[in-house]
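Presented as structure tokens, the chain that follows is alone, the form predicted on its own.
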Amino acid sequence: MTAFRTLDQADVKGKRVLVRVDLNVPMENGRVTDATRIERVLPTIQEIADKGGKVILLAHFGRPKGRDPKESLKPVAEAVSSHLGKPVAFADDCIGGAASQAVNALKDGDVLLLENTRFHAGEEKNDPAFVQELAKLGDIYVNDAFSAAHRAHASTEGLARALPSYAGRTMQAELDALTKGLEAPKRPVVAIVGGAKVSTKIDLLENLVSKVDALVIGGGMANTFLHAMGLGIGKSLAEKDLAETAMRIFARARETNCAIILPVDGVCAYEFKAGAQNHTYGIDAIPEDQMILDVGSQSVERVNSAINDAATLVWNGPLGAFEIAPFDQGTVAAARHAAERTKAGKLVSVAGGGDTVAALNHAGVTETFSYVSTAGGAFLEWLEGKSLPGVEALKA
């Protein structure tokens, strides 16, 4: 992506490199539960020490106010040590003396690891005098945390603007999967929206309408939409009180030429457990007493029919509470259909946000998609057309 500085332009060898990286990894009884992020940084951290850097790793762990050794990242780095192969330094604080110590006695081609940033209120303040005492240990900054790039925080942001700053090679696959998204894009593009709930995701439905050529509308929110067209919805999650802005979004897509697919049937089930009793509807019959738990296989057909129309497929969120069968088979129909197109070399599929990565990954296709995105917030924050300023601070 040629609009931000990337490793190809940064000179290393000798110098001390700032790398942020996203280590805010699930633990339990001092374990990682879940390498992926460790292991997205992986690269990064590798080719930095391959060319002779000295590699100082900044982290956030938890929302700790203040030191808490429960938030400290020291068992991370063992972690960290572990999938790179080689020793992880670390240090006890992320400034002064301890910092300072551990950054003079690194070689060329070796890896410290610092203490939890947040360990500091001038972290989330972007504090300048903050920034400037994190500046002193390095000579250069990368960002490789583009999870934490919808953060203007001192470690994400402010650091980019007192050092020459590059993007690691995590944050450049991410840049170039978005532009390929959404930024400029091969047409038609689809996206598939799912979730719980509309409120969260309104910036999100409003940015999109004027982005893509059709928009699926799934999950719990499609209940919203149904309801705001007069259709009966039983006992379904929906937020009845968001009617009016269902209807301003389909007014908008109208405006804008996106075809707005909602599901044509539900499957329901009188309980929300696994192996509840359950029975498929039109949607135009369901009964008051039920609750829309998945889409139909009608539903599943008429999304699969607008994956094969696509050259490029961004999404986010499930088509139904996948978390317990038999409501999961919606999405991993539809995200296997995605999967066999991408594999046929005929989509490009972009997908992120916490419960579709995990949805992809019960279905088995994450390594199938062009590219799936473990960042959070901040995925959703680009999905809406916000600027992010880690990645701001890196434009050329």
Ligand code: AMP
Contents of the next structure:
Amino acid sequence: MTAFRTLDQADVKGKRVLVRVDLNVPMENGRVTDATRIERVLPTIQEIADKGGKVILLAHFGRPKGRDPKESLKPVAEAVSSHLGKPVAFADDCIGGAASQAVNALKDGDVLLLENTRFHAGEEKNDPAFVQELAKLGDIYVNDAFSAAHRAHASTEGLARALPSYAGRTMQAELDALTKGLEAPKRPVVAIVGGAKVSTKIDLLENLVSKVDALVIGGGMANTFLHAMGLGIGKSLAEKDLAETAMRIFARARETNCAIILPVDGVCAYEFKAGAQNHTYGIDAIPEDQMILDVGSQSVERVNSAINDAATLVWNGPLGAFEIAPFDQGTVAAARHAAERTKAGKLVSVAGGGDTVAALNHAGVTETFSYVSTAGGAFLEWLEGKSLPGVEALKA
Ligand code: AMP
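What would the structure be for the form predicted together with the ligand, rather than the form predicted on its own?
Now the complete complex, all chains and molecules, led by this one.
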């Protein structure tokens, strides 16, 4: 059960429904180049329209400083329309006369997109007067933008407190997956954390060691831990000044009974380059003039066996430099193993955050994992154990 209201509780028929969506899509020359975010919000739009609600979409785009035609959502309205298969009206402001006229023109089941909320400074300031201007346009509020929920902005937080508020279907799916992943998971839980640096993931590591049963540390960040343990890591990427942080995380893991699984071997090369000549060494025999660019096959076996022991997996960050072959192999092998366990009904697998989505796409497992979040910052803040203002406001 979820602790927030969903569309199941909302009576949308004949109502003006303000729907916060994430339409911050990549664009080139006025055309959307990746429509994933549009596709994700279609079910909520479709459902509200089918139930006879007037759908009023609110979204931000880019980081404009005031009104800026280059950051207009107008071309995105056309893209939403073509994916939705019905007209999407557009108003060139999200408050004031232009917005209210466009809203008044809506019939039940119609869809309207309002211009970029960030054209107004009140959006990021969560200014109560701006919130009231937005609230005038709607009877109820639906938030379907988990990826913006870590920010307490007018359209993500203020509005949820000003109107009866509900989670949209995409938000609901994301929150359900995250609850299953870490808040109320089936145990044992294993987390895999990889990527380049420890410094960007200290809070995340500290939160995970206190919540999961086993923590696999891979990627460049593993080197910082290996160095802190006194092992030679040659020319590998590492943050040697974070040895104390690494030791603190080890100590915390001992207190919470969280097993830490580090690489036992590493695929090494002289240079960070696709196809670089490489060799696998035991972790206590890394040559001084080489760098670790991936976990070796014995490490993958350990990761896979931790996955076999787990009922739940939470994954953020690649185990190696997955963008350059053959240093993608560790990440791909572990991802495929997790996908097989998921397919066999033995594992709930939740992954997300930045490069993780690209790495799992590369391994071809995105569809097989239980849930892959494309939310970036919001997903990472959730992994850090922080409460997300946009989600909290839906519970109120
Ligand atoms: P992050 O954004 O923190 O998840 O880091 C992802 C990046 O870490 C990717 O670009 C990988 O190439 C990089 N990475 C992972 N393992 C290593 C490694 N052993 N050495 C250098 N870079 C790595």
